[in-house]
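Only one chain comes next, encoded as structure tokens, the form predicted alone.
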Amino acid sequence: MNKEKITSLKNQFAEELFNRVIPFWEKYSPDPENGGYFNCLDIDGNVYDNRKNIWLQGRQAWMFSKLYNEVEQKQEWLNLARSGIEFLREHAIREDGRVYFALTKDGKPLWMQRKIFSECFYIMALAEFSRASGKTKYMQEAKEEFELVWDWSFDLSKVGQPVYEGAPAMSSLAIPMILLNLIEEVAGEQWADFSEQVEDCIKRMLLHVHEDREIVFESVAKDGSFLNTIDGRLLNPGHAIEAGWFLQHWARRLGDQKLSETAIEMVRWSFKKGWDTEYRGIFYFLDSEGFSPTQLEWDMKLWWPHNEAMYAHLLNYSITGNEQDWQDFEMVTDYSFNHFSDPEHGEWFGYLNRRGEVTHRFKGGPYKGCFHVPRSLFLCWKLLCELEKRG
């Protein structure tokens, strides 16, 4: 790929990230009265619900800490990150280490999930802000919380999930993949102390990779075998693509060529299966055996799978130099910018129907915040800068 094309794309991603996406969250999301961020933002940034969802509080504090650490030490970014961290530490975490899913605008508990993901994004935020602020106490808190989450991940009854007699024993891809990414965020380059956990996460993730069928399953039996149920047949192409690049980061750290090749193929297989050849875009859910998925939103096109696919294909190309990896990157990038990006108000829409028409006009909601869009733009921009230097 010629240098001019790389430079043009680098500039496109930088323009979108620094002039159209980040300013949206800087302008509309801060809560100067209570701290933290409003995350339910309408098309033009107006707040339509003032509750605060902790996944998104943690992710946004992480994002502004990351920008401060790796782009520019802007005081405004550090202040925004600090606002989120202080709100989280004061209101989101209980004495037993559990983290709420949603709070009122002034920090009163609304909802607790029987999952570990609020805790994971709380940890991510603490770790990155520790680097930004230079205060090691936040990293220590992050590592102590990680120990709890690691223990809970093997027995979710410890976070309140009931165990019923008839429930099949299943493994979920979501848990080892988020923990693997979490270790990357907490440990950075000093990951030797986490080597056993890294090995375990990779082992558990690979149970979901069925190379003979070129499929990455969301749920499998404990031994990795196929479950012929609605849950066992479920494919989430965006999730599998994201898992692929999580694994690729660790393959490169570990110098594991076989793992790198597996990660590359996870992205390729999942994108090929998930791409809608009629209307374009990535399906949200599929059934591996061709049945109709029971999720009513199965054929919708959501922002985050496309975000993950942009970076995953570009990462593949940076390793392989394969023309098809580049073409897939361009194809999903063109679709994403043309369908999700809002040229009038900034930021991206999150939800489209199968034909690519916007179904929900808001820019932030209970699950969409300042994370997948800016993270993918940032990672792609950074990698395009590297490719430009390679010439």
Given for the second form:
Number of protein chains: 2
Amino acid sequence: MNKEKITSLKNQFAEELFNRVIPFWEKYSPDPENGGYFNCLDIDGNVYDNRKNIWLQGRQAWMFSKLYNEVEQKQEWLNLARSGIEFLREHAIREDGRVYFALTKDGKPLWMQRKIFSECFYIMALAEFSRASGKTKYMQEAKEEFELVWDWSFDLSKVGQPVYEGAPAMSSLAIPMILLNLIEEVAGEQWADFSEQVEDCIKRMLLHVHEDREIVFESVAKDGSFLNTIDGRLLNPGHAIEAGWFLQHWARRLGDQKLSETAIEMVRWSFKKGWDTEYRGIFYFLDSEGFSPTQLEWDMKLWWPHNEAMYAHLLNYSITGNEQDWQDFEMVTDYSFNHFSDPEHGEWFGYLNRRGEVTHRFKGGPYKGCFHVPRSLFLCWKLLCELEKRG
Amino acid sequence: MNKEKITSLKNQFAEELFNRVIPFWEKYSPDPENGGYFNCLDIDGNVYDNRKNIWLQGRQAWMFSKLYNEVEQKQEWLNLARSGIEFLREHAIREDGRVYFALTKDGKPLWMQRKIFSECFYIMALAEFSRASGKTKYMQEAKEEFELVWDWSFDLSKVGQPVYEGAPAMSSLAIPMILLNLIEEVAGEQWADFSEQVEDCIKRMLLHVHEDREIVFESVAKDGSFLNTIDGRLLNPGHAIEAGWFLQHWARRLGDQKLSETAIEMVRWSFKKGWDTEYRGIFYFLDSEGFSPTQLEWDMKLWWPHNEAMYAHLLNYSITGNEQDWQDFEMVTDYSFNHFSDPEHGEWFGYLNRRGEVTHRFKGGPYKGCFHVPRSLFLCWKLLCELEKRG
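The structure above corresponds to the form predicted alone; please give the structure of the form predicted together with another copy of the chain next.
Every chain and every other molecule in the complex is listed next, the one we just looked at coming first.
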């Protein structure tokens, strides 16, 4: 790529991140009365429900801590992060370490999932905020909570998920994937202390990668073999692409060339399979054998798979220098900026139909907050800065 | 309406029901090895997952019992119903009366919901099969199970649903609605024995009907007042239309003129609000205040709301003789036959995008079985026969 192209893209990402996306959340999400963030925000920032979804509270506190740590030590960013952290520590966690899925605006419990993801985003926020605030007690809390989550993760009956005789023992990609990402967060430079867990997560994730078929499955049997059921055949291309770059980060840290090559291919295969050649954009779900997925939203184009794909392709390109990786990065970036971005109000739309038309006007909802868009823009921007320097 | 039009429609409904829909399930759903029905059936009847979803097992056993009782005493229909009943009684119900949501093909538990709907469809099947088989013990079992369900229905903590401090006490339309329908099934001609429960269900349902705004809400506060949250604003027009005809059946049984008028309006308001004036068809979900529903599938056109609307409008017309009711019946029937019906393979498609294009090629899935299509075709056909006789 020529340097001008890289510089122009770098500026485009910075403009989108710092002038359109972050200001939206700074302006509309803070709850000055109770702390934490409103996360159900309409197109123009209007709060259409005041529930507080904990995945999103944790992710937003993480994001602002990250920006403070890696972009600029702005006091507003630290304050915004702290507001989320205090709300989370005060209301979201139960005495036994379980973390709620949703709270009322003033912190009363609304719902608890029989899963471990609320806990994960809670940990992620504490760890990054610990670095931002310089307070080690938050990191200590993050590590203690991580130990609990590690114990629960591979036996969800410990968080109340019932086990039924007929249900095949399955391995889910989401769990080792998020744990691996969490280790990156809580371990920081001391990741060698977690080398056993890292190895375990990577091994578990690779069970989902079927090289012979160039497919990454969401759920496989415990030994990694294919399950010919609705769940076993399910593909979530955006999720597999995200798993690819998570693994790539570790491959580079570990200096593992083979893992790096696998991670590169996971992104390429999943993007190829997930790309809608008729209307463009990445399908949300597919069935590996070509049946209709049973999810009603399978053919929709969601913001976050596109966010993951932008960064994953750019990361691939930064390693391979391969022209096709660059073209895929440009293709998905072009689609994303043209379809999801909202220059008028800021932040991106989240949901398009197959044709790429906006179907949901809100910017924040129970599963969409201040996370995938700014994380992806931030990671791409950082990498474009690096590529620009490399020349 | 002129008599020829009625006769021609009657024939169209009979053709669709008896030559295209029922044969599909007769041919592809039976599991000769384990009993019960395969319910995940692809466009051409191919089984793409062999799980057995209990809502659908119960509903199909009910449907074939109903056809046997009210159309023709075909031995095949009774046998098919019996196969479902035996599978259900042997595998689906637990000692404490809880009924599973899904089983493996040979009846091992796969999942249990913290809800009461599996139980309801289990009861419905037993009651109708009792009439078909002449065996009173099934009715006895249905009534015993109904007593349990009645006890659980208004305190779901009894089926394991947790209660959280911040969650507003809400009333859900679905529960009194299905209980009222169940009373119709288990009480038969002896419905007067259930008059207290009937009255209670109707009272609870009417809390959801806000006449001043011409809206039927899915969830309201315990006193019936509007909740300005994502859940409180949710409209499900097809469900409200179904509630309308359920209430109409009871209004006629009770000779309650006022209730009959309310039921007529519930159908008309919900259809008007739910009809997509741009692409036709009934939206799946709406938000009463015009926000985007958070359900990703809100703008899809599902088969069952259209099935409910066909019968509800025809029922309205049969009572009012009103030209607009007839036109609405014709409009939704025309849309449905043109978009959902599959003359080549039989049974209807279940899922269309907003534009009316088929998005899911399967005929049966975890939530779509042998129920809404044949029930609606059967009820319309019966009513058209009656209208034809009336002249």
